[in-house]
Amino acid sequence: MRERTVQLSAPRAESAYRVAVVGSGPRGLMAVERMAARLAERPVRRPVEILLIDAVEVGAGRIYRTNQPPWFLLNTVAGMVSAFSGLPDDGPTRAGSGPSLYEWWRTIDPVNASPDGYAARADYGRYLRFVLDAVEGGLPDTTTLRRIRARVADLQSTGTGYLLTLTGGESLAVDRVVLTTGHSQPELTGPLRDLAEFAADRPRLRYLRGDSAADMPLDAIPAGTPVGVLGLGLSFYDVMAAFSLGRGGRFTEADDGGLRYHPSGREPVLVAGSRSGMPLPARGCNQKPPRFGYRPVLFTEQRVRRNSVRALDFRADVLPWLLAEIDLVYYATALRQRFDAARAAAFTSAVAARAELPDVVAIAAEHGIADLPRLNLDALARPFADRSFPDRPSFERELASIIRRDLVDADRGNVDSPLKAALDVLRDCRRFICQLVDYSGLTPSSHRDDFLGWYVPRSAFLAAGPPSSRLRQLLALIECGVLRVIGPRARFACDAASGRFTVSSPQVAGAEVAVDVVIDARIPYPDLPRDLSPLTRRLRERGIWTGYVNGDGAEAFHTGGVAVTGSPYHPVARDGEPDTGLYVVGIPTEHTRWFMQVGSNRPGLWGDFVHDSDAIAADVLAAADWERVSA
């Protein structure tokens, strides 16, 4: 793939309309794709220059950079991922029409590619570069795309446009700026700062802050080093893979159907823990077509809002209907498995006929299932709550038992397993949840405590798991002694007496281990006041970016997200007015809007990921037409 250098000091084309897109991960790329698609359909009256700027790799961004190791995987099956806004057609691949990740993957790796497989993140980066090349190749003659590998350090309004300052000192004058800056590093506070400062004073110790595992200096950790890993989510599995597959170890099939790990001798010894003590469960094997779209029966606008326009209480107004939808899918799947599709359909119809919140369990009993208790999200996400274990072996036996049961459900699939089908509702209903909670849709306290504090961690735990192969690898690593899960309510502490870190669990007797390295295997949430990015700090200092606040007075909840308008997402400045030449979408606006970390779209289906970019593209290009007419 070609990487183009740019003469930054060269003047723009005469009267060209210049748009900068800062950040070229999936969000930035989709913004460019939609601009290109709209320009192909209806060229504007001015020459257009699109400047796509990224500090790491133009077209792939940092998270999906193409030079990262192959053991870092996506957690969405390839058939359900596309960076084009439309399906392929009889014409050339171009903006608005192109292959899904799987359709592209099978052209370069037909042996391993599968619509239900998990591509390497580096391969997704290569696919994104392919998309960018196709988009550029289809641009009208009056439009140019410039790829600029540089970091934007500052942004200032000039009154008629904006001046971007790059870290090398160069400046770019532009008319509009789309900011899709993605993940950044927040200032450490509290216990994490204590861990970092403790390590800074002791040369033997290391603390690695939360980040993409591909960007952590994991290779610098010597073999045999005891390493504490904080967190058991998706990033934990990346760290686990780096210290096993990445150190030359091998997994082979065992006689019992599991895996056996063959160490290389270069592995550190991992001691991992989290609040729940439970590694993220596996995603159900995919049984759904790429363009699958779930239509809720109970969890609908009419039932949840009941024509009210007031801010909602998540626990009282939203959660009961969501749990009922989960129960509906759970019991309907079980009825289909035990009896037939007709019995499941009759049950669904009976539930849907109830005007008020139905007792789904009672209706399921009427249709033939009375022995299946309803799902409990707390019990599933916190299986060791209020339990204690007399020793390490008893905890590890229980942990392995829960994981093996989960693998049985995962192998049954996300259509045929009642459990995995029901938990997919958490994924399938995200868009409607966003509509309910975004822009102060919830009361301040319910937004902070019920939604972000209670629901979001459980939803992330139960609906965003890795492929089942990762759980099998985890069991093999525990069995061979490379990995230990310490137990629930894990504590990562500094022991001044020994000059080392300790990892412990108060619910497992004797569970305390001294370690020399602590890795925070969690991706930090965005928090505008603590963001260390120089660009973010400049934008805050100038009042161009402000924090979104839900509510006012004593009840106000400062979310940590960037305050933006509704579509097309202009930042709201310190004076309360939107800056209509700027657009902000994605990670920086998390908590103003929910689930901004999404990095793809389903093939041919326009979710918010595409709608957001298209709205920005429409506004950007409408301004080009308007300014030409005004001139």
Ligand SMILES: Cc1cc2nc3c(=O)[nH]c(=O)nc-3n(C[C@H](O)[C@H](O)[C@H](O)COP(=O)(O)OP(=O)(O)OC[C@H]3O[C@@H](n4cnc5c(N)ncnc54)[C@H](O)[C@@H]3O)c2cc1C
Second form
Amino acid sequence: MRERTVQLSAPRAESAYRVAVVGSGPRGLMAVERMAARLAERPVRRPVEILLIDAVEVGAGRIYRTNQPPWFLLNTVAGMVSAFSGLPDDGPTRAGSGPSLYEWWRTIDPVNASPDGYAARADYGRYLRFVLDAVEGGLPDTTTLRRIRARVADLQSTGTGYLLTLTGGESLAVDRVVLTTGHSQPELTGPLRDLAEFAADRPRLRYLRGDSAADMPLDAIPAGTPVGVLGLGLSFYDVMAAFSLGRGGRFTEADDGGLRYHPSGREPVLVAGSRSGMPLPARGCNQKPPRFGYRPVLFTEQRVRRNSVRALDFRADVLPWLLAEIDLVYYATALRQRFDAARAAAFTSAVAARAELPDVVAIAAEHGIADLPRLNLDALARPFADRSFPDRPSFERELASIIRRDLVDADRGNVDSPLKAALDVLRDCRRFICQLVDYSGLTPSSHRDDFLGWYVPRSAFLAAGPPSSRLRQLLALIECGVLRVIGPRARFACDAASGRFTVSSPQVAGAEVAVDVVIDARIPYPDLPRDLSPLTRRLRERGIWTGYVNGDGAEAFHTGGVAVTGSPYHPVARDGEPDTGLYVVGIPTEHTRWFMQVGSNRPGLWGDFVHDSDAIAADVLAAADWERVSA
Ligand SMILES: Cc1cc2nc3c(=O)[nH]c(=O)nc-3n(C[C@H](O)[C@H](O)[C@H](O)COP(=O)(O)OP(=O)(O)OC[C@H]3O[C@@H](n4cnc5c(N)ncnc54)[C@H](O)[C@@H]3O)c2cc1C
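Could you present the same protein in the form predicted in complex with this ligand, rather than the form predicted on its own shown above?
Whole complex next, starting from this chain.
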């Protein structure tokens, strides 16, 4: 086994330049990969020691730890996932050049591997460890990698470098620290704290806080227990899989093309709900090549910024162009399907020719398509808003019919279904949205209300779905009574009289169920002041990490993200100065920047995921040379 404990007390080689990477999830690994690739291209004069530290599993990290059950799946197709910064070439697999997840997967599981398939998270973890081995194998002689499984509890500046203290009390002296600590646990507040405290006082009840489902004590919940599941997003599907496949149940093909569930008898009874009452729709079957890139026609920098040189208003400046782009893809796809590619191209040219915001729907009608239902993000994300149902069967019939329609679109694919192709614009334009939004690109109120409050939940709902197989499983579980979706505006409450939780929906008559367990099936958003990690708390107390604030005065929006400079992302300390020996990238900086919850790179395409790590690697290694000279 390569993972080992370092001799913490051993004196460091006199001239070695030591870099610690704290957090060995995909981000930390990419930082190491880029350092190794740069060192191979242009060695620095000093010996370099890279210390890769993770509290759970070095290489895979916590979210992709390799000892989790196989029913937890990635939500990105394997052909579009790589943890190498470059494609394979004629040389050995090494930092900067290696196979995608799919190319690796087919070597270990040729029967199940598919470029458009969804690998198990544990297999992604195995792939990440393979990447780390390849990176280590290609290191120049003057560079060493140490894998340290330990939790960092504190970090302090020594004036010439940094001292990391591990939870066991040992310490590590280093020159630079890259912080890629990923997902965190915030302190519970408001109604969630009420639920937790209610359960803490009653031995019969349990409340499980939001987390990766693989890290929840789900096995401890006995068969037949009524369980409330809060949230109908990706983690809900994980919980659903754990309580069906994970309890020994089986799904088989039914005559009607759907699935039938054969219970094992060990399942609890699930009652799930969310604000919308609608489970996350399915991801369209992938029809795009791994290196697909979308070039927006309307949603461009020039058009979005034409009325504004200052901070943007998301609703006024950004959203109209984004919605027009979504409409453009929707109608162009429909025209291509109904007529031909030439008709779709003529329509696209007519839309692109308008200098002002075009009426895409009217232009589509001129080109021969006027009967499609209009796209409305709110209606798609909240299909039951303002609707009420006289009883449970009528709600479940409507729910099933919406899901079945969604499955038809998902099966048509993300290029051929007008709906799924259009919603993919939300994914394909993420990078541009980041450019508009990051570092106070929006006014404080628009950032908080329009973007984080309105757009982000809808985008997450409509553009980040699970594989369609999960929705088929959901229908089968509802049909056999293992799962009930309670309805819209679900309420999870404590009933002091009965000493139990209740799950209810005011929009479905009679929808109220008593449960003994509530599982929060949502991944918590990072929020620096509420973060429970001892390291984060110490970094705050020491003034090394501060919260990013958009705006000032009465308008100021305290985002909850760690304040960092632009690339290479030094934390901005309490005195307002960047600490140039430290780097923070990924989830702790969410809200300073948007969409930090990324766990891979597209094969051979450098997105921000690679660029960010590469900029850090360049800065870290430039300092290795410089410090040698100045010493
Ligand atoms: C359940 C779940 C499933 C997901 N599935 C997908 C998916 O399919 N596709 C996708 O693109 N994204 C997915 N995501 C989004 C996710 O954010 C990324 O995939 C990825 O995990 C982010 O990588 P990271 O390295 O930034 O953070 P993480 O993966 O969270 O890694 C951070 C690491 O830091 C370690 N750490 C933290 N603090 C310390 C400390 N003080 N000392 C030592 N080590 C520490 C942790 O143990 C952890 O291993 C998923 C997220 C979750 C929660």
